[in-house]
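Quick heads-up: it's one chain on its own, the form predicted together with the partner chain, in structure tokens.
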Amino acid sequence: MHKYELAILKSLQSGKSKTPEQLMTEVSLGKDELLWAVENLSNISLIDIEREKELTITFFPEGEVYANSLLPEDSLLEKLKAKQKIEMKTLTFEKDKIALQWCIKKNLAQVKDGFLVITQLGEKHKVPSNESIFLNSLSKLSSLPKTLTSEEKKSVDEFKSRKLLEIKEKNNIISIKISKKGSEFKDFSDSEHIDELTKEIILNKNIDSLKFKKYDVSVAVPSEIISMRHPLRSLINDIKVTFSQMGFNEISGPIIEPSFWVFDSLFVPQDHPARDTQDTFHLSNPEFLDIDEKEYLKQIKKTNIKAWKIKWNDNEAKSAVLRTQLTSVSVRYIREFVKEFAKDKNQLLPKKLFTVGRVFRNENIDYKHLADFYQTDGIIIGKNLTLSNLFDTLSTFYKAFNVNIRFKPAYFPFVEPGAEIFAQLGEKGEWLEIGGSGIIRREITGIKRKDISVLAWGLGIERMLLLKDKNMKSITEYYNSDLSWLRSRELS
């Protein structure tokens, strides 16, 4: 037993209950030491403690600012009441965004044609509001009053969820008394038990005769924070390892491409709506990119004109975009293969290649939608390849992730036959589309030999997360997540 604990026990032997302040002077201990020792003694039931609950308030800096002025929605509403409407473009500061969010949430204002306008509820809402006044009065208190109206309780909950302040329950000790077990305690010689092991003890003392103070193994301690990989990155690594175990070589390619590699070479006609800025990110710098493969350009141009009966526009092919799928990388490698094959017909076949990377869609970003996400794309170039081979390769890949798949006929302009891949959510869950696949059209590969063909697929990686992470609310949580999210991931 620690010497502080022994001193406290001794001073309580009389049986009289004492306040912590009395004990501090009697055994001459600081507050922290005393409370530590008292808790220890209470844990082993040598003393009885009487406590009183207190709810302490701690303000966060953001809350303090509001307490000294107004809640942000009140400030914004005040302005709005004066001006009637505010142009949305002008609300760019972080604090404006917060205010805006709360005004809309509380239905005090709404957005109309790019302007923020006040609602009926907003008109009635007085500034400063009861909440603002209440927040100000709280900032002057150290603990929460025992009686609160239901409205005030609701406000406290809101302040907590907005992280303006923190309410902590504190159990203050008001009196301490020896217990029955404590009054029977005799062994005051326990002071020889060792608390902390030191270098000096290890080197100099007779270790066999030592006694160590016991720890209560059930006492709660904070968990240490573990640094870890991002779960999406772990999944990507698993995917890469799985493909390489299946005999695939990893490849990579550019994100910023002329439309040629993203659309024309994949047989997406030049007037197809998917190419519009509505769906695809075009760039204003660089606006156009050169297509270095002049021969291939000629071939693809001819093929597209023939199949789609369209007028070809060179600038449309050169228009720089952020790739919308990864097959652009595969097509570049098929092109390399065709050139090498023309020189050396004894290439080792099949060639199995895969790539992982990000693709982009011009989306309205919100809590459910992102503009960039990951895909993995793969191809097999080989002799006498079949649809059966394609289905087997993908089934084998997904088996490594315990995912059951099924194929549905589907249309992608650059493959024929084409198949969509569906995975089952859970044992009997719904079937979810997770990717597309097929045998690439000869017009695109430009491989003359009829016995050599190319199997290809593109798979969504975020969709695989959905199959793995049952708690996932939305894919957006995997990007730009806060530290508390990053720290609470499972290691996998």
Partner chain sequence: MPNVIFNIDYLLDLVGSRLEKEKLKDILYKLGIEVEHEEENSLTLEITPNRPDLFSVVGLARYLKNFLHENRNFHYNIIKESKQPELNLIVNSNIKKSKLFIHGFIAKDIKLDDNSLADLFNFSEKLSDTLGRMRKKLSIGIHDYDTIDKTVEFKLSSDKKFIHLKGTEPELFSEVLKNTEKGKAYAQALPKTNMFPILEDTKGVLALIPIINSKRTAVSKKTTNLFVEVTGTSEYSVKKINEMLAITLHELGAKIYQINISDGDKKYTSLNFPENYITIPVSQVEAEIGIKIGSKNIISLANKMGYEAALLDKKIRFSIPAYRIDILNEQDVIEDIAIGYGYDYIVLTPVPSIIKGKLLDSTIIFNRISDAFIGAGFTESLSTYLTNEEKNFTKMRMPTPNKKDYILLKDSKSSHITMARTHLLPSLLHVLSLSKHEKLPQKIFELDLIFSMHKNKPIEDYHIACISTNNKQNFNDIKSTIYGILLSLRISFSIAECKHDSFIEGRCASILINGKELGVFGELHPTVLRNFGIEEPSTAFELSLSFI
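Switching conditions: you have the form predicted together with the partner chain, so give me the form predicted alone.
Partners and other molecules omitted; one chain follows.
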């Protein structure tokens, strides 16, 4: 018998019931060691254990937000009581959409002629509601109260279905007492049963004849915070590995660029709306950046003026911006290829390159939009490439992530033809745009040989996470500063 078990049995010989805390002090054991030994002794009926069921409460991030304020339907109803009606098109945020759903479901409000109006039931509904007050009180507890009213039980079920909190059953040991069999136990040495595996035992040819102590893997142990890689970082690593396995080499480039590389070099006219401050982040320090590629600048300037019939503005081309897509990285490498190809026309093709990094757009944040997010961009420079090669490459890439995609013709200034990439959220969910692709225009590449072309694509990474993780409803959740959601995730 193990020394821990012997120590516990000796301590219980008086016949008195003892709590785990008392035993830990008397036999000088830690909680893990004590629980392990106690469960072993209980399995062979040498001690009796009295347990008490506890229902522990774990709040999800969304539930914590509501517990510290109001349920979203209460917040919306509070505004509605003051205004009597709210224009539907103003309800743009994710919280508004959740609130709207529950207000209608609970018949607190209804939609009429493009407005959300309060119902009679909504007029009587007090704010904060009993549900909001109850949720707040639960957030201050570690376990569910033993007695709940029928309304409170109904609220708990609703909170669980809304993924605001989780209830787990836990059996706590409250007292330990020696059993009749344990009090009659005299042999405090059990050399026949082995409780520790050693190299010598493993190498023993007669290992089948040995007797091993039984272990109960269902024994409750304290939860430990383990190290976990953030799902976004894991996906980025997987993307890099997948592209590398497909024969691609990784490239990188600066986050801050002159507008020339982000827009002009990609055949985006200088009066295009995407270049305005409502879509792009412009810097004030530095306000302008120099463009080293003087010859390329002249070429692009000439091409843009001819194609778009515009008056060229040098300051607009030099304007410092945060890159809005990673094609600014790809186009730099296309330029390097053109210069090298002019010197050596026997270069080995195809060239397959990819980059992963952050991009920035002045977006309204919702479940599928961020102002600061990750993309992966790729290009293939080769002979006789067509859309079939592009679609096959992207299908192969997404197949590695068990994502089925489809393509839809689309316009992008720097490709011709172009196609958007869509994937479905769940079996019957909406089709979500996850990227754009196409064949880069010759006005951009400057490649004169008609048999050489450049395939290109840009893919959203956070949106891919929504496809992989069914528990996440918004890409904003991946930037939650509360670590509890990450620690409670299942390992994948």
